[in-house]
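Just the one chain here, the form predicted alone, laid out as structure tokens.
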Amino acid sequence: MTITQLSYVLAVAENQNFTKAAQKCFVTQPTLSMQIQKLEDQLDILIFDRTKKPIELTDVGRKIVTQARNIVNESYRIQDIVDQQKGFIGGEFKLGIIPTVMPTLLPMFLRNFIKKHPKVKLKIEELTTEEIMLRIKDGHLDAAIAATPLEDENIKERVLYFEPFVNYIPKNHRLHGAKKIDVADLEVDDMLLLEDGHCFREGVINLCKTFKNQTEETFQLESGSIETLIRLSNEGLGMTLLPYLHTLEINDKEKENLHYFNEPIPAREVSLIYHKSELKMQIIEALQDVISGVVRGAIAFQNVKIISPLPK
């Protein structure tokens, strides 16, 4: 049994196809098939049911894949130990970022990080929190940037910053005349929200329920992007809440619709998350250092009391 054979098994389990798996592993399909066949012969079991299309794992195959993933991940730790001993920060690093963080945070830190650590090859994907957690556990992501806490024993979190919420209230709205807003003033029923699957949506709902005992979730409209929420609000369809970093990019006319909260200011906790196995920690620490440095100057709320509505 070899690490290479186990890696081939994981590739087939992921792609459910020997040809696609071979392409991902940069080997020929006969070579990959032969190595998996050798492993099955050695163990005297079938890992894959080849009669199904797409190919499926057998019952014992599922257990083998779980263990194989642990073994392959642990094998990477040896290279990690060598890299850390040499002080090397480089290689491929797969990073996921949630949609409500990606458009504002990525431009802030990416150029600085590439300049400071040119040997790191970042592969970045925009993913929901649910997708991120699955991919971190499966080993398809090295780390991610997401709203926390997630309260998952398999995932570790390093807080990067706390990002305050800001009210976006159009001129025809009942709260537009208020200089500052209390959380208790919010009404879920006239709030424009993101679609299901966005953790920012859940944060807003939790915030409203915490202070007003609201149980109904009857919304006028839901959207997949914060930019669309702003446009819908401008059309008089309701107010919305924005993460603070999004407010830095809107135009002067739209800034007239921004209304800040009275203290304590609700905020979301944004963290760098990664698997408890702690692979590639030197790159994770480098990311944390760069991101915390650039965001610290952008968020001007360090000296006010904040609260977080996001814990589940």
The other form holds:
There are 2 protein chains.
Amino acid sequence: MTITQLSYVLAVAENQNFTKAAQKCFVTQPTLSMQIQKLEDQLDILIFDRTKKPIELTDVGRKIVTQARNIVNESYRIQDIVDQQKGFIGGEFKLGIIPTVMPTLLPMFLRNFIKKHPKVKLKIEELTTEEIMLRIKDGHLDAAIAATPLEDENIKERVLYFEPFVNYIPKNHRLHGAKKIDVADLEVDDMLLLEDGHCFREGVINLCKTFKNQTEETFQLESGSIETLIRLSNEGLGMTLLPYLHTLEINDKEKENLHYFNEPIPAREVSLIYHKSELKMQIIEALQDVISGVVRGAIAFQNVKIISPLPK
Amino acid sequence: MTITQLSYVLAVAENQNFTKAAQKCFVTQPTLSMQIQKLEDQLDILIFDRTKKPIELTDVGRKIVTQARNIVNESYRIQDIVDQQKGFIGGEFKLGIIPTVMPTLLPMFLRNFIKKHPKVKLKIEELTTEEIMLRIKDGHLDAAIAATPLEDENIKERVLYFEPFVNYIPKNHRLHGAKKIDVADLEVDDMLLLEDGHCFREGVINLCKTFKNQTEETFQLESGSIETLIRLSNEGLGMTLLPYLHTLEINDKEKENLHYFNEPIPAREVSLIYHKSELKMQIIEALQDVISGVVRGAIAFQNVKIISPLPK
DNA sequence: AACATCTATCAATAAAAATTATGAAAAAAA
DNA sequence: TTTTTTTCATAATTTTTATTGATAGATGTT
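The structure above corresponds to the form predicted alone; please give the structure of the form predicted in complex with the DNA next.
Once more the chain from above appears, this time first in line as the rest of the complex follows.
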């Protein structure tokens, strides 16, 4: 039994296909077939049920895959120990970012980070919180930036910053006249929201519910991006809430529609999250340093009240 | 990096010697030298400091060995999963037994066990509780039989039986006339004990202390085996306590010196203990079944009061 | 029926591991 | 000190193992 064989098994289990798995392993398909057969022969069991299309794991196979993932992941940690010893910060690093953070935060720190740590090959992907949590647990992501707290025992969190919510209220809206807005003024029925699956949406709904006991039944419109939200709002379809960093990007005319909250200002907590095993911790800490440094200049609010974005 | 290389590293780390390690791995010494060098080259670090005699681990080396042990142990669990699936009970199994249990319990169950599970290659070693705990943690023992509770978070326990203490009181002793003895009658100063390191000694001392607030200062004599204890006692050097199973083995004349306790009868708890990772659990359960079955016939006390043998 | 997709098999070859034989350095013994 | 022994490294060679390209067979699709 070798680590290579185990990783071949993992690849086939994940792809449910020898040919695709072989590509991901950068070997030919017969290599996988033969090595996996060899392992099956040695253990004298079948890991895959090849009669099923697509291929399926047997009962033992499922248990073996779980253990194999364990072993393969633990084997990565050997290199990690060496890197840590050398103070080496480099190698491939897969980072997930939620959609409502991606467009504003990424440009702020990416250039800085690459400059400071040129040996790290960052692979960044925009994913929902749900996908992020799955992929951190199965090892396909090394870390992610998401709204917290998540309260998942397998995932650790390091708070990066608190991002205040800002009201975006078009000219024709009943609240446009008000200089500063109170949380109690918000009405869900009146608010443009992101579509389901965005945790920012959850945060806003929670905010409204907290202060008005509103149900989440009747939303007027839902959109997939905050950009669209602003456009829709401009068309007079309702007000919306923006995460603070987004308000730095909009044009001067639209800035006139921004209305800040009275203190305490509601905000979301944005954190760097990673698996509890703390693999590649040097890079995670490097990321935290760079991002915290950059954000400290951009967000300088005090008396910020935090609401939980995933209040299930 | 391969599991084989990692196990070579473990062998050298444990033996502090390439030649001996090679023998344990059933390969020649150059094989180890080359494979370990190859691993060191790939990681671009030194695992061993070869200038020191005997050879020593480097700082990184120590961390790598810890992780390597992890990986190698986890790799054994693959075979374990397969065995479990097949209901196969076999392979090498290393069992430790404390000295005061070994001579009485082993003959009771060994023949039975071998008959019932002929494919298991039992390797049994007599060890103190302290050694047992170390070796269970480092994987050199699969399980052990010891007095419990141990209260170690890495070690799980399954109680096999409660073994009452029996007084062995020679003719000339002040208590010889008494038919039944009370725990309160015991005097540490008056009692022959096993030498330091035997947990049975701890148990007895604890028993005396519990009822008389005696200090453990002045013991008259100490011995390494219970056999010797009986001989010394016969010579009129004091009374002693025997674990019940030992009393079944002594000759008729000596049996006259046995005096049972009044209820509640003090006893020690004897358990099958094993690492929390539950490797080779099928064999552990098979052992438990056989031993419990055998002992149930031999010990049939009720109203047994338990004292902790390791009261630190 | 023809085609496409997928895995297994085979022989050839490349790569890696293990072995035997040997050498050099350090420790132990004379 | 000199000799002997121990111990690890190196080199050349053999053995074993992994990988590949080509292809066959099986299954499902159009």
